[in-house]
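Shown next as C-alpha coordinates: one chain only, the form predicted on its own.
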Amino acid sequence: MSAPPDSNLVAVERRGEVAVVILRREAKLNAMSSEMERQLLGTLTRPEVTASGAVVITGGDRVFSSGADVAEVTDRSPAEVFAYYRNTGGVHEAVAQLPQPTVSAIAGYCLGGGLELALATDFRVAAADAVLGFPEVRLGIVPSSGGLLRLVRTVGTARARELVLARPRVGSAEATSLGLLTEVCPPGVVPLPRAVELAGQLAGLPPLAYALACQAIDAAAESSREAALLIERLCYAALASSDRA
(Lines of atoms letter the chains of each structure in order from A and count residues from 1; the text may use other names and numbers.)
(Lines give C-alpha, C1' and ligand atoms only; values in the text may rest on other atoms or scores of the structure.)
Protein backbone atom coordinates (compact mmCIF):
# COMPACT_ATOMS: atom_id res chain seq x y z
CA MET A 1 0.00 0.00 0.00
CA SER A 2 1.39 3.41 -0.92
CA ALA A 3 1.86 6.01 1.80
CA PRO A 4 -0.54 8.95 2.04
CA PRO A 5 0.79 11.95 0.10
CA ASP A 6 1.39 14.01 3.27
CA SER A 7 2.88 11.24 5.40
CA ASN A 8 6.57 12.16 5.14
CA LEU A 9 6.89 15.85 4.42
CA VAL A 10 10.01 16.45 6.52
CA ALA A 11 13.10 14.28 6.83
CA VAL A 12 16.30 14.62 8.83
CA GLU A 13 19.76 13.17 8.35
CA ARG A 14 23.02 13.64 10.19
CA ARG A 15 26.20 14.76 8.46
CA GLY A 16 28.76 14.62 11.22
CA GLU A 17 27.79 17.20 13.83
CA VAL A 18 25.24 18.79 11.49
CA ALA A 19 21.56 17.81 11.35
CA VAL A 20 20.13 18.43 7.88
CA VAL A 21 16.37 19.00 7.99
CA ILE A 22 14.79 18.47 4.56
CA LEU A 23 11.41 19.77 3.40
CA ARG A 24 9.89 17.09 1.15
CA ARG A 25 6.76 18.33 -0.52
CA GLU A 26 8.36 18.63 -3.93
CA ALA A 27 5.14 18.20 -5.92
CA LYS A 28 3.83 21.40 -4.30
CA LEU A 29 7.18 23.26 -4.45
CA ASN A 30 7.46 22.72 -0.70
CA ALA A 31 4.43 24.90 -0.02
CA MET A 32 4.11 24.98 3.75
CA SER A 33 0.89 23.31 4.77
CA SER A 34 -0.19 22.94 8.38
CA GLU A 35 0.77 19.27 8.17
CA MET A 36 4.28 20.13 6.97
CA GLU A 37 4.62 22.65 9.79
CA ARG A 38 3.43 20.05 12.29
CA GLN A 39 6.00 17.55 11.05
CA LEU A 40 8.73 20.21 11.08
CA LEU A 41 7.92 21.04 14.70
CA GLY A 42 8.17 17.35 15.56
CA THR A 43 11.43 16.98 13.68
CA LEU A 44 13.04 19.77 15.69
CA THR A 45 12.58 17.69 18.85
CA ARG A 46 14.06 14.48 17.43
CA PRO A 47 17.37 13.30 18.94
CA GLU A 48 19.14 13.69 15.58
CA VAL A 49 18.43 17.42 15.85
CA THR A 50 18.59 18.09 19.58
CA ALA A 51 21.95 16.33 19.94
CA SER A 52 23.49 18.00 16.88
CA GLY A 53 26.03 20.80 16.91
CA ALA A 54 24.25 22.77 14.18
CA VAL A 55 21.15 22.56 11.99
CA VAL A 56 20.73 23.12 8.24
CA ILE A 57 17.27 23.53 6.72
CA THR A 58 16.88 22.80 3.01
CA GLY A 59 14.14 22.12 0.51
CA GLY A 60 16.50 20.21 -1.76
CA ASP A 61 18.37 21.26 -4.87
CA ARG A 62 15.34 22.57 -6.81
CA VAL A 63 13.29 24.74 -4.45
CA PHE A 64 13.44 25.89 -0.85
CA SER A 65 9.75 26.76 -0.40
CA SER A 66 7.20 28.59 -2.51
CA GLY A 67 5.53 29.86 0.65
CA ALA A 68 2.42 29.03 2.60
CA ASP A 69 -0.14 26.68 1.10
CA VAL A 70 -2.53 29.23 -0.42
CA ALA A 71 -5.45 26.84 -0.06
CA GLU A 72 -5.07 27.07 3.72
CA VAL A 73 -4.39 30.78 4.26
CA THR A 74 -7.55 32.29 2.81
CA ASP A 75 -11.03 32.59 4.35
CA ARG A 76 -9.89 32.10 7.94
CA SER A 77 -11.77 33.78 10.74
CA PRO A 78 -9.75 35.75 13.32
CA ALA A 79 -10.34 32.94 15.81
CA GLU A 80 -9.00 30.39 13.33
CA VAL A 81 -5.91 32.52 12.68
CA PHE A 82 -5.07 32.77 16.37
CA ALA A 83 -5.72 29.04 16.80
CA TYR A 84 -3.28 28.39 13.95
CA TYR A 85 -0.52 30.34 15.69
CA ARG A 86 -1.17 28.46 18.92
CA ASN A 87 -0.59 25.23 17.02
CA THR A 88 1.61 24.72 13.96
CA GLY A 89 2.04 28.41 13.09
CA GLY A 90 4.67 28.77 15.80
CA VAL A 91 7.20 26.68 13.87
CA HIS A 92 9.15 29.74 12.68
CA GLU A 93 9.73 30.84 16.27
CA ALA A 94 10.73 27.28 17.20
CA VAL A 95 13.43 27.44 14.52
CA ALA A 96 14.54 30.90 15.68
CA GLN A 97 14.85 29.64 19.25
CA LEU A 98 17.01 26.59 18.49
CA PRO A 99 20.11 26.79 20.69
CA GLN A 100 22.46 25.56 17.97
CA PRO A 101 23.74 27.51 14.96
CA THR A 102 21.21 27.32 12.12
CA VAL A 103 21.73 27.75 8.37
CA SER A 104 19.29 27.74 5.46
CA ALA A 105 20.37 26.21 2.13
CA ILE A 106 18.25 28.04 -0.43
CA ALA A 107 17.70 26.86 -4.00
CA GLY A 108 15.04 28.12 -6.40
CA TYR A 109 12.03 29.85 -4.90
CA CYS A 110 12.16 31.11 -1.32
CA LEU A 111 8.93 33.06 -1.03
CA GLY A 112 6.45 34.15 1.61
CA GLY A 113 6.39 31.71 4.50
CA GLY A 114 9.46 30.03 3.04
CA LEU A 115 11.44 33.26 3.30
CA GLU A 116 10.08 33.77 6.81
CA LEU A 117 11.46 30.32 7.68
CA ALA A 118 14.84 31.16 6.15
CA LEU A 119 14.97 34.45 8.05
CA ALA A 120 14.41 32.50 11.27
CA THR A 121 17.81 30.84 10.80
CA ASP A 122 21.09 32.52 11.72
CA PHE A 123 22.64 32.33 8.25
CA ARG A 124 21.41 31.84 4.68
CA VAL A 125 23.38 30.31 1.79
CA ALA A 126 21.72 30.48 -1.63
CA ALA A 127 22.12 29.26 -5.18
CA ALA A 128 23.00 31.88 -7.78
CA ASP A 129 19.55 31.57 -9.37
CA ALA A 130 17.54 31.66 -6.14
CA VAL A 131 14.54 34.00 -6.01
CA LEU A 132 13.40 35.54 -2.73
CA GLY A 133 10.37 37.63 -1.89
CA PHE A 134 7.21 38.40 0.03
CA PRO A 135 4.12 38.16 -2.24
CA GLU A 136 1.60 38.22 0.63
CA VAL A 137 0.19 41.72 0.15
CA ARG A 138 -0.79 40.81 -3.41
CA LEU A 139 -2.85 37.99 -1.90
CA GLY A 140 -4.56 40.39 0.49
CA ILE A 141 -2.58 39.34 3.57
CA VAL A 142 0.77 40.24 5.18
CA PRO A 143 3.84 38.26 6.30
CA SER A 144 2.90 37.23 9.82
CA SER A 145 5.20 34.47 11.07
CA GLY A 146 7.91 36.78 12.33
CA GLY A 147 8.85 37.73 8.79
CA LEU A 148 8.14 41.45 9.10
CA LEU A 149 9.99 41.66 12.40
CA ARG A 150 13.08 39.87 11.13
CA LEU A 151 12.99 41.62 7.76
CA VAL A 152 12.97 45.07 9.37
CA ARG A 153 15.79 44.10 11.72
CA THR A 154 17.78 42.78 8.77
CA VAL A 155 17.32 45.47 6.12
CA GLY A 156 15.67 48.43 7.91
CA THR A 157 12.21 49.92 7.54
CA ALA A 158 12.65 51.61 4.15
CA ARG A 159 14.00 48.47 2.43
CA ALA A 160 11.42 46.29 4.19
CA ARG A 161 8.63 48.51 2.89
CA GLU A 162 10.07 48.26 -0.62
CA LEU A 163 10.41 44.47 -0.51
CA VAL A 164 6.96 43.82 0.95
CA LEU A 165 4.97 46.39 -1.02
CA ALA A 166 6.78 47.25 -4.24
CA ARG A 167 9.18 44.45 -5.17
CA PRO A 168 7.79 41.03 -4.29
CA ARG A 169 10.76 39.15 -5.81
CA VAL A 170 14.51 39.76 -5.92
CA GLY A 171 17.39 37.65 -7.20
CA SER A 172 20.15 36.26 -5.03
CA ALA A 173 22.74 38.89 -5.92
CA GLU A 174 20.49 41.76 -4.88
CA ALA A 175 19.27 39.84 -1.84
CA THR A 176 22.91 39.56 -0.75
CA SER A 177 23.51 43.29 -1.20
CA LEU A 178 20.45 43.96 0.96
CA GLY A 179 21.71 41.65 3.70
CA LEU A 180 19.05 38.97 3.25
CA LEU A 181 21.66 36.34 2.34
CA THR A 182 24.97 35.45 3.94
CA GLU A 183 26.53 34.23 0.71
CA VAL A 184 25.70 33.05 -2.80
CA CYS A 185 27.23 29.98 -4.44
CA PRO A 186 28.80 30.19 -7.91
CA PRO A 187 26.43 29.53 -10.85
CA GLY A 188 25.55 25.86 -11.19
CA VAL A 189 26.60 25.01 -7.62
CA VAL A 190 23.89 23.77 -5.25
CA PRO A 191 23.96 25.45 -1.82
CA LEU A 192 23.56 22.47 0.51
CA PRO A 193 27.22 21.35 0.69
CA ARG A 194 28.38 24.89 1.46
CA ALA A 195 25.62 25.32 4.04
CA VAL A 196 26.67 22.09 5.74
CA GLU A 197 30.30 23.22 5.66
CA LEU A 198 29.41 26.55 7.27
CA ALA A 199 27.21 24.85 9.86
CA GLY A 200 30.06 22.47 10.69
CA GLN A 201 32.38 25.42 11.28
CA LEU A 202 29.83 27.09 13.53
CA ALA A 203 29.28 23.84 15.43
CA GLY A 204 32.94 24.01 16.46
CA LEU A 205 32.41 27.24 18.37
CA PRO A 206 31.81 27.12 22.15
CA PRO A 207 28.03 26.61 22.37
CA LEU A 208 27.37 28.94 25.29
CA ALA A 209 29.44 31.75 23.78
CA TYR A 210 27.62 31.32 20.47
CA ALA A 211 24.18 31.37 22.08
CA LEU A 212 24.91 34.40 24.25
CA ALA A 213 26.49 36.30 21.35
CA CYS A 214 23.36 35.71 19.23
CA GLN A 215 21.08 36.85 22.03
CA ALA A 216 23.20 39.92 22.73
CA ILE A 217 23.17 40.89 19.04
CA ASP A 218 19.38 40.53 18.88
CA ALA A 219 18.93 42.52 22.08
CA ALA A 220 21.22 45.30 20.85
CA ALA A 221 18.92 45.88 17.88
CA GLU A 222 16.09 47.05 20.14
CA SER A 223 17.86 48.29 23.28
CA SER A 224 19.14 51.64 24.41
CA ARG A 225 22.89 52.20 24.26
CA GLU A 226 23.19 51.74 28.01
CA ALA A 227 21.17 48.52 28.03
CA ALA A 228 23.09 47.08 25.07
CA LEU A 229 26.43 47.79 26.76
CA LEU A 230 25.19 46.23 29.99
CA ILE A 231 24.04 43.09 28.16
CA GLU A 232 27.46 42.78 26.47
CA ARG A 233 29.26 43.06 29.79
CA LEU A 234 26.95 40.64 31.57
CA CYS A 235 27.46 38.09 28.78
CA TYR A 236 31.21 38.53 29.00
CA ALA A 237 31.14 38.16 32.79
CA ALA A 238 29.06 34.98 32.53
CA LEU A 239 31.42 33.48 29.95
CA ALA A 240 34.62 34.53 31.70
CA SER A 241 33.55 32.62 34.81
CA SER A 242 32.54 29.48 32.87
CA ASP A 243 34.66 26.70 31.38
CA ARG A 244 33.53 27.93 27.91
CA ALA A 245 33.23 24.34 26.66
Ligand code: COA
The other form holds:
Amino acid sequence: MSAPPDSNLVAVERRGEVAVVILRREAKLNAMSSEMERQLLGTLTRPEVTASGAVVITGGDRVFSSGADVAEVTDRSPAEVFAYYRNTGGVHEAVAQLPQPTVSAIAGYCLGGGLELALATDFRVAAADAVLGFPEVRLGIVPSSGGLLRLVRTVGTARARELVLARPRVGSAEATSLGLLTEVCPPGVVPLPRAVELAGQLAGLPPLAYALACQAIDAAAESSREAALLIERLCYAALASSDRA
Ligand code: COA
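I've shown you the form predicted on its own. Could you give me the structure of the form predicted in complex with ligand COA?
Starting with the chain above, the whole complex follows.
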Protein backbone atom coordinates (compact mmCIF):
# COMPACT_ATOMS: atom_id res chain seq x y z
CA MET A 1 0.00 0.00 0.00
CA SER A 2 1.36 3.44 -0.88
CA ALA A 3 2.00 6.03 1.82
CA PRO A 4 -0.91 8.37 2.54
CA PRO A 5 -0.55 11.85 1.04
CA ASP A 6 0.78 14.60 3.29
CA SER A 7 -2.75 15.95 3.56
CA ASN A 8 -3.79 12.79 5.38
CA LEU A 9 -1.27 12.20 8.16
CA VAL A 10 -3.86 12.23 10.94
CA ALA A 11 -7.31 10.65 10.87
CA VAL A 12 -10.15 10.65 13.35
CA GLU A 13 -13.00 8.22 13.76
CA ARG A 14 -15.74 7.92 16.36
CA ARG A 15 -16.40 4.76 18.34
CA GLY A 16 -19.50 5.69 20.26
CA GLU A 17 -18.64 8.51 22.65
CA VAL A 18 -14.90 8.08 22.02
CA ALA A 19 -12.96 9.93 19.31
CA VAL A 20 -10.01 7.86 18.10
CA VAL A 21 -7.24 10.07 16.68
CA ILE A 22 -4.89 8.07 14.48
CA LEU A 23 -1.36 9.04 13.43
CA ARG A 24 -0.92 7.79 9.87
CA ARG A 25 2.70 8.03 8.84
CA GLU A 26 3.51 4.41 9.44
CA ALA A 27 6.24 4.15 6.76
CA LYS A 28 8.24 6.60 8.91
CA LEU A 29 7.11 4.96 12.15
CA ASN A 30 4.78 7.92 12.73
CA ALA A 31 7.72 10.30 13.12
CA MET A 32 6.15 13.62 14.05
CA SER A 33 6.95 16.09 11.30
CA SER A 34 5.76 19.70 11.62
CA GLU A 35 3.14 18.87 9.01
CA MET A 36 1.83 15.98 11.09
CA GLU A 37 1.73 18.21 14.17
CA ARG A 38 -0.16 20.86 12.19
CA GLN A 39 -2.71 18.27 11.12
CA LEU A 40 -2.99 16.90 14.65
CA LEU A 41 -3.69 20.41 15.95
CA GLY A 42 -6.37 20.80 13.29
CA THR A 43 -7.89 17.43 14.17
CA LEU A 44 -8.30 18.42 17.81
CA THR A 45 -10.70 21.18 16.75
CA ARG A 46 -12.84 18.96 14.50
CA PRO A 47 -16.40 18.25 15.72
CA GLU A 48 -15.68 14.51 15.95
CA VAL A 49 -13.22 15.41 18.71
CA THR A 50 -14.76 18.49 20.32
CA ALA A 51 -18.17 16.81 20.71
CA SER A 52 -16.70 13.53 22.00
CA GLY A 53 -16.81 12.28 25.57
CA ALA A 54 -13.19 11.06 25.52
CA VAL A 55 -10.24 10.93 23.15
CA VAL A 56 -7.88 8.06 22.35
CA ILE A 57 -4.63 8.74 20.50
CA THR A 58 -3.06 5.86 18.61
CA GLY A 59 -0.50 5.24 15.91
CA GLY A 60 -2.17 1.98 14.89
CA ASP A 61 -1.35 -1.60 15.82
CA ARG A 62 2.35 -1.53 14.88
CA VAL A 63 3.89 1.68 16.21
CA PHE A 64 2.84 4.66 18.31
CA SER A 65 5.50 7.16 17.21
CA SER A 66 9.28 7.15 16.87
CA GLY A 67 9.32 10.78 18.00
CA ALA A 68 10.04 14.08 16.34
CA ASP A 69 11.16 13.87 12.72
CA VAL A 70 14.93 13.73 13.06
CA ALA A 71 15.31 15.49 9.72
CA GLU A 72 13.77 18.58 11.31
CA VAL A 73 14.78 18.67 14.97
CA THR A 74 18.52 19.04 15.16
CA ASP A 75 19.22 21.86 12.69
CA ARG A 76 16.97 24.59 14.04
CA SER A 77 18.45 27.92 15.12
CA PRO A 78 17.35 29.28 18.52
CA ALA A 79 14.88 31.60 16.77
CA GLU A 80 13.53 28.69 14.74
CA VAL A 81 12.97 26.65 17.91
CA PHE A 82 10.78 29.40 19.38
CA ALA A 83 8.98 29.86 16.04
CA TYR A 84 8.38 26.09 15.97
CA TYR A 85 6.70 26.22 19.38
CA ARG A 86 4.56 29.16 18.21
CA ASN A 87 3.51 27.25 15.09
CA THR A 88 3.04 23.50 15.60
CA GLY A 89 5.21 22.45 18.55
CA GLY A 90 2.46 23.39 20.99
CA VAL A 91 0.45 20.34 19.95
CA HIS A 92 1.48 18.40 23.07
CA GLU A 93 0.10 21.20 25.26
CA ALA A 94 -3.08 21.26 23.17
CA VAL A 95 -3.53 17.54 23.85
CA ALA A 96 -2.80 18.04 27.56
CA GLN A 97 -5.43 20.77 27.70
CA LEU A 98 -8.23 18.79 26.08
CA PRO A 99 -11.13 18.95 28.52
CA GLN A 100 -12.18 15.33 27.91
CA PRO A 101 -10.48 12.23 29.35
CA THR A 102 -7.58 11.21 27.09
CA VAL A 103 -5.91 7.82 26.66
CA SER A 104 -2.92 6.78 24.53
CA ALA A 105 -2.97 3.34 22.90
CA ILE A 106 0.71 2.46 22.56
CA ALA A 107 1.99 -0.29 20.26
CA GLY A 108 5.63 -0.73 19.26
CA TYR A 109 7.99 2.23 19.52
CA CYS A 110 6.97 5.20 21.63
CA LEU A 111 10.06 7.38 21.63
CA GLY A 112 11.02 11.01 22.17
CA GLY A 113 8.26 13.35 21.08
CA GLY A 114 5.98 10.31 20.74
CA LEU A 115 6.46 9.53 24.42
CA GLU A 116 5.97 13.23 25.20
CA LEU A 117 2.64 13.01 23.34
CA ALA A 118 1.64 9.91 25.30
CA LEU A 119 2.58 11.65 28.55
CA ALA A 120 0.29 14.54 27.55
CA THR A 121 -2.70 12.19 27.76
CA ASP A 122 -4.25 11.24 31.09
CA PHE A 123 -3.69 7.47 30.76
CA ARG A 124 -1.50 5.12 28.72
CA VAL A 125 -2.44 1.58 27.65
CA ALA A 126 0.37 -0.34 25.92
CA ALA A 127 1.07 -3.56 24.10
CA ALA A 128 3.23 -6.06 25.98
CA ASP A 129 6.08 -5.51 23.51
CA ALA A 130 5.94 -1.69 23.38
CA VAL A 131 9.28 0.11 23.70
CA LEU A 132 9.49 3.50 25.39
CA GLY A 133 12.38 5.92 25.67
CA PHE A 134 13.86 9.37 25.31
CA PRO A 135 16.66 9.39 22.69
CA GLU A 136 16.95 13.20 22.63
CA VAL A 137 20.13 13.70 24.68
CA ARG A 138 21.96 11.26 22.40
CA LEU A 139 21.04 13.61 19.55
CA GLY A 140 22.40 16.60 21.48
CA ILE A 141 18.96 17.98 22.43
CA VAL A 142 16.48 17.45 25.27
CA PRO A 143 12.79 16.53 25.44
CA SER A 144 11.17 19.98 25.27
CA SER A 145 7.50 19.57 24.43
CA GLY A 146 6.42 19.41 28.06
CA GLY A 147 7.92 15.94 28.30
CA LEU A 148 10.48 16.68 30.99
CA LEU A 149 7.88 18.40 33.14
CA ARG A 150 5.36 15.60 32.75
CA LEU A 151 8.00 12.89 33.15
CA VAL A 152 9.17 14.38 36.46
CA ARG A 153 5.57 14.67 37.62
CA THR A 154 4.92 11.06 36.62
CA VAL A 155 8.03 9.25 37.86
CA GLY A 156 9.97 11.76 40.04
CA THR A 157 13.37 13.35 39.43
CA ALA A 158 15.59 10.32 40.07
CA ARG A 159 13.69 8.10 37.64
CA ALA A 160 13.43 10.96 35.14
CA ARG A 161 17.24 11.33 35.17
CA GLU A 162 17.60 7.61 34.64
CA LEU A 163 15.16 7.56 31.72
CA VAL A 164 16.46 10.67 29.97
CA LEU A 165 20.18 10.17 30.54
CA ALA A 166 21.00 6.55 31.26
CA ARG A 167 18.34 4.22 29.84
CA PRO A 168 17.76 4.64 26.09
CA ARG A 169 14.72 2.36 26.02
CA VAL A 170 12.53 0.43 28.44
CA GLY A 171 9.95 -2.27 27.76
CA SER A 172 6.31 -2.23 28.84
CA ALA A 173 6.76 -4.21 32.03
CA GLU A 174 9.46 -1.92 33.35
CA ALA A 175 7.63 1.19 32.13
CA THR A 176 4.62 0.07 34.16
CA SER A 177 6.67 -0.49 37.29
CA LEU A 178 8.09 3.02 36.88
CA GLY A 179 4.58 4.48 36.62
CA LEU A 180 4.90 5.48 32.95
CA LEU A 181 2.10 3.18 31.81
CA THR A 182 -1.37 2.69 33.24
CA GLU A 183 -1.95 -0.79 31.82
CA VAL A 184 -0.21 -3.37 29.67
CA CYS A 185 -2.19 -5.76 27.47
CA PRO A 186 -1.49 -9.51 27.46
CA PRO A 187 1.13 -10.62 24.89
CA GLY A 188 -0.20 -10.55 21.32
CA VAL A 189 -3.13 -8.25 22.18
CA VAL A 190 -3.21 -4.82 20.50
CA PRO A 191 -3.90 -1.94 22.91
CA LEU A 192 -6.52 0.07 20.99
CA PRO A 193 -9.66 -1.88 22.04
CA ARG A 194 -8.75 -1.70 25.72
CA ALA A 195 -7.82 2.01 25.39
CA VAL A 196 -11.22 2.69 23.78
CA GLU A 197 -12.95 0.68 26.53
CA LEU A 198 -11.14 2.66 29.26
CA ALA A 199 -11.87 5.96 27.49
CA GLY A 200 -15.55 4.97 27.27
CA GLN A 201 -15.64 4.32 31.01
CA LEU A 202 -14.00 7.67 31.72
CA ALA A 203 -16.44 9.41 29.37
CA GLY A 204 -19.21 8.25 31.70
CA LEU A 205 -17.82 10.25 34.63
CA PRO A 206 -19.22 13.72 35.40
CA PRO A 207 -17.14 15.88 33.02
CA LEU A 208 -16.59 18.89 35.27
CA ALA A 209 -15.56 16.72 38.23
CA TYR A 210 -13.19 14.81 35.94
CA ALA A 211 -11.60 17.97 34.53
CA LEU A 212 -11.22 19.63 37.94
CA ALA A 213 -9.80 16.47 39.53
CA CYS A 214 -7.16 16.26 36.77
CA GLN A 215 -6.18 19.89 37.20
CA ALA A 216 -6.19 19.70 40.99
CA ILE A 217 -3.90 16.65 40.88
CA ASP A 218 -1.41 18.52 38.66
CA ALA A 219 -1.61 21.64 40.83
CA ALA A 220 -1.17 19.60 44.04
CA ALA A 221 2.18 18.33 42.78
CA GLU A 222 3.53 21.87 42.67
CA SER A 223 1.70 23.69 45.45
CA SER A 224 2.27 24.34 49.11
CA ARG A 225 0.20 22.23 51.49
CA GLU A 226 -2.05 25.21 52.17
CA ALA A 227 -2.58 26.00 48.48
CA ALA A 228 -3.23 22.36 47.59
CA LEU A 229 -5.82 21.97 50.34
CA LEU A 230 -7.47 25.21 49.31
CA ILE A 231 -7.61 24.08 45.66
CA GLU A 232 -9.21 20.75 46.68
CA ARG A 233 -11.84 22.50 48.75
CA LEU A 234 -12.55 25.13 46.10
CA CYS A 235 -13.03 22.34 43.55
CA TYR A 236 -15.42 20.58 45.90
CA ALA A 237 -17.28 23.81 46.56
CA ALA A 238 -17.55 24.58 42.85
CA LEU A 239 -18.78 21.07 42.10
CA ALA A 240 -21.17 20.88 45.05
CA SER A 241 -23.07 23.86 43.70
CA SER A 242 -22.94 22.77 40.05
CA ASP A 243 -25.01 20.45 37.92
CA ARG A 244 -22.97 17.30 38.52
CA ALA A 245 -24.45 15.21 35.70
N1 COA B 1 12.31 10.79 12.18
C2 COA B 1 12.33 10.62 10.84
N3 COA B 1 12.30 9.40 10.25
C4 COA B 1 12.20 8.33 11.06
C5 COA B 1 12.17 8.43 12.44
C6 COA B 1 12.22 9.72 13.01
N7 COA B 1 12.15 9.94 14.34
N8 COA B 1 12.09 7.19 12.97
C9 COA B 1 12.05 6.33 11.94
N10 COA B 1 12.14 7.02 10.78
C11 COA B 1 12.13 6.47 9.42
C12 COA B 1 13.47 5.86 9.03
O13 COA B 1 14.35 6.86 8.54
C14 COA B 1 13.03 4.89 7.97
O15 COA B 1 12.78 5.60 6.79
P16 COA B 1 13.21 4.98 5.36
O17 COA B 1 12.47 3.65 5.25
O18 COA B 1 12.76 5.99 4.37
O19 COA B 1 14.69 4.79 5.43
C20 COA B 1 11.68 4.40 8.49
O21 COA B 1 11.21 5.40 9.38
C22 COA B 1 11.78 3.09 9.26
O23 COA B 1 12.73 3.25 10.28
P24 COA B 1 13.95 2.23 10.52
O25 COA B 1 15.02 2.95 11.26
O26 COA B 1 14.31 1.58 9.23
O27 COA B 1 13.23 1.14 11.44
P28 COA B 1 13.94 0.20 12.53
O29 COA B 1 12.87 -0.72 12.97
O30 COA B 1 15.19 -0.36 11.99
O31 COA B 1 14.34 1.18 13.75
C32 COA B 1 13.92 2.90 15.40
C33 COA B 1 13.31 1.80 14.49
C34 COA B 1 12.75 3.62 16.05
C35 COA B 1 14.82 2.26 16.45
C36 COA B 1 14.75 3.87 14.54
O37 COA B 1 13.98 4.26 13.41
C38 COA B 1 15.16 5.12 15.26
O39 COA B 1 16.04 5.09 16.10
N40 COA B 1 14.50 6.27 14.91
C41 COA B 1 14.85 7.56 15.47
C42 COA B 1 14.27 7.69 16.85
C43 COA B 1 14.58 9.04 17.45
O44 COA B 1 15.73 9.41 17.63
N45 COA B 1 13.50 9.77 17.80
C46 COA B 1 13.58 10.99 18.56
C47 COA B 1 13.84 12.19 17.78
S48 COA B 1 13.96 13.58 18.92
